[in-house]
Amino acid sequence: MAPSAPRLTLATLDRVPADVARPGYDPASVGVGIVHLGLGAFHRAHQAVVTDSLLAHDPRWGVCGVSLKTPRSTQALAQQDGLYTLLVKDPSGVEARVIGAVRETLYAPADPSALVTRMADPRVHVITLTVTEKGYCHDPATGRLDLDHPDIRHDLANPAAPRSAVGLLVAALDARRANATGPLNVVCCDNLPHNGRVVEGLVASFAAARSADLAEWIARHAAFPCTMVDRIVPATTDADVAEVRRRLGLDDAAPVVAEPFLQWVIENRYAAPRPAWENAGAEIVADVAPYETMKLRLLNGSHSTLAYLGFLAGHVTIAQAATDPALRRLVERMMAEEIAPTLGVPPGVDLARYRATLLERFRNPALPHRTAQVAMDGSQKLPQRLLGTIRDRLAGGGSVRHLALAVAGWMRYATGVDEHGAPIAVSDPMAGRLAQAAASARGDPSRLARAYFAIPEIFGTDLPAKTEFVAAVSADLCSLLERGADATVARHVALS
């Protein structure tokens, strides 16, 4: 084991060696105007670096950290003094750059009204998320909240102390609204359809539930502008802190990995002071809709269908799945005939080049993305990335053969055995019913599929009555099953 460095922090910061970019101010001199939920690595890699950019200029935007499930990634930056590094790889090389932006960090577990009083701080005009989908507590098939979840049934029980990120977003709104400390920004950086829309709605049933007037003063003093955030950022491993402390010559325990495109669109709609996140790159729009769609359809539902059928075929990450050349051809095929179809196209997109440089990005080398990783929460997921645009096509008459094989090889991964007959740990809120509707359908392909289109809060009520969507898939899964994933995608696409 490699002899311990000194530490990243403050104090060690100057020791940072010229060729890795580190802030540009002085962070200790930095103030909290947002409040973050959800301090895992997208973040740290996405929103956090933009901020980080223009603090040199405006230092009233520093962020306040908040992991809502485990301590790890907040310890550690504590013991920093919220400094990490980011890694920004592509097969030409490494840069390293140490972010300051975060500059204070919370376990909302731990004290949750501490984290109400900092989020209702009158200097804190943004609340920005990224807890995942499932983090919402709402049915993905509708974008209802899902009232008798357990978090939500908790926070209306205990509104002083919430653990849900709504209960968390409304308990601080009504903290606002009693101390007078002015309205909010709510910033959904989650991957959601309308995901702005979709939070208000959220907050605005949560609030109804606890009291009419609260809802009504929410309605007027919060703004939910829509968002689309894009970068790959895979999980950081131990041969990335290795490098991190070849590069730098100290300890960080918390640093994150990336590739060099990050694309963020914010819609123009605010109650609040904001930064000015477009002098850093993002872009500020009044329709986020079209860049939205076109991403979670072709960036997401291409990314979600190399994750299972490359999972299946035995590639451990993105980049190898994306160059097996008939896994490949399956994704430009789907990408450019049955996805691209259904897009409204942003103003100024190459759609081509757009749907090239995606598949450039899913095989770059440097970024080992397990398939594994961007399998999980497939029960989330699937209703923003594949559902939709299946819907969309299935309603215009057009074809969904290759969008139903990427459901099919959804189904397959969620049985939890792989094609050798070995578990797989299917990370997934619904992981148990899941598993349920496998073993009873006792190996029936048919059944199997029957058994998984009758879960709602996945497939809707209307899917399941599309009697050639649920035979393609059907038909799919039972290749899948018999012949494999290799043998599968191989014929699809020689039949193409």
Ligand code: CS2
Second form
Amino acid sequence: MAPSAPRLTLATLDRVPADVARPGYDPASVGVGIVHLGLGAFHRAHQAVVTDSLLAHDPRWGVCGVSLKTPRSTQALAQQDGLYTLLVKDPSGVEARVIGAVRETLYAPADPSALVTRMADPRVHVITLTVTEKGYCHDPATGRLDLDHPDIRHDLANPAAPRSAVGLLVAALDARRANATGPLNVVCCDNLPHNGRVVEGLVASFAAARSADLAEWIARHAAFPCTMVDRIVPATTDADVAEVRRRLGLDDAAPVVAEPFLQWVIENRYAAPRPAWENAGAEIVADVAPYETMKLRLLNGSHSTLAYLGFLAGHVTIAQAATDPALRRLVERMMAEEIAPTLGVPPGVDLARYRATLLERFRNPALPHRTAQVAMDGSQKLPQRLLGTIRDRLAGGGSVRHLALAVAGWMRYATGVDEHGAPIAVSDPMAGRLAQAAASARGDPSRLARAYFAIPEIFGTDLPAKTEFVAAVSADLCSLLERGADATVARHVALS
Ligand code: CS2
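Having displayed the form predicted on its own, please output the structure of the form predicted in complex with this ligand.
The complete assembly is shown below, putting the previous chain first.
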């Protein structure tokens, strides 16, 4: 084990080498104006970086970073005065930058009431969230709050000590009402369609279950802008930690790695002061929907397709899958022939160039973005990444051949057994139901497809009735089970 180096902290910040960018302000002089729920790598490589670029001009917008599920990142950052390193990687090299925007960290389960107090602080005007698709205790197919979710039941029974993101938001808004600490901007930054409206609806449902007056107050004192967020951020590895130590000569237990590309589109809708994120590259627009649909369907839909079919074909990383000639062809044609026709093009966007850039980003050899990571939580991702597109295509009488193969790839992956008979660790909040579906089919591909289609939280009640689509998915699933992903994809692109 290499000898340890001093820890990255405010006290060692001036030891950071000159070729590593550092905060252009004194982090110790920054106030907390934002509370962020979901202190994962994506937030720290995306929103926190944009905010960090503003703090030299407006030190009100430091971030209190909150973890809801694990204390790992909050503990690591607490020992580093909130500082961490961002490594931006592409074939041209690696740029390192120390980010100072996170000024405080809280592990929610340790003291939920302290978190609510922080969220109700009069200096806090913005709550941002990246709790992932599964973090909202909602039905992915309908967007409605699951009042039977264990965390929601707990939070309705214990409103002062919530553990769900929705429960925390309502508790914070209730405390702001009680203490007259003013309105709040709630900015969802997760990959959900119309994410601001979804969270607004979830908060309204939860608040109404507590008190009509509270729900009415929230409706008048909170804004829920929609956003589109985009940056590829693989999970941090031990090699990244070692690389930071080499670059900085300091130990950083919580670095993050990302591609150079970053996009943040935010609806011009707010109830309280907000950071001038547009001064650091964010786009403030009247309607986020075209940007969000374009990104969710073209990027995330293709990402999931490469993840499932690439994993099954033996590709460990997205870059390997995107370089596989048959998979690349499949994704190129799926994007051009089946996804792009469903999109409204955002102002100034060249869709063909956007698609080409996506493929370049996927092939970035400097980013070991694992297919297994992108494959996680498929039950929560498929509705907005693939199934919405399929609905639009079917409604317009368009083909869904390529999209059907992508759905079959997820089904094959969800069986939990790979092409060599080895188990797949299917990380998904519905893993139990998916395993039951696989067991009930007893190896029969058509029964297996029908068993998955019978899960309404994923496929709704309309898609299972689309007999031609179901038949196409079943046939592809049969081929994946019998011939494997490599042969199935190669045959698909050759014949279609
Ligand atoms: C990925 C996304 O893990 C996944 O599901 O598809 O995190 C993707 O990297 C981002 O949405 C890119 O902006």
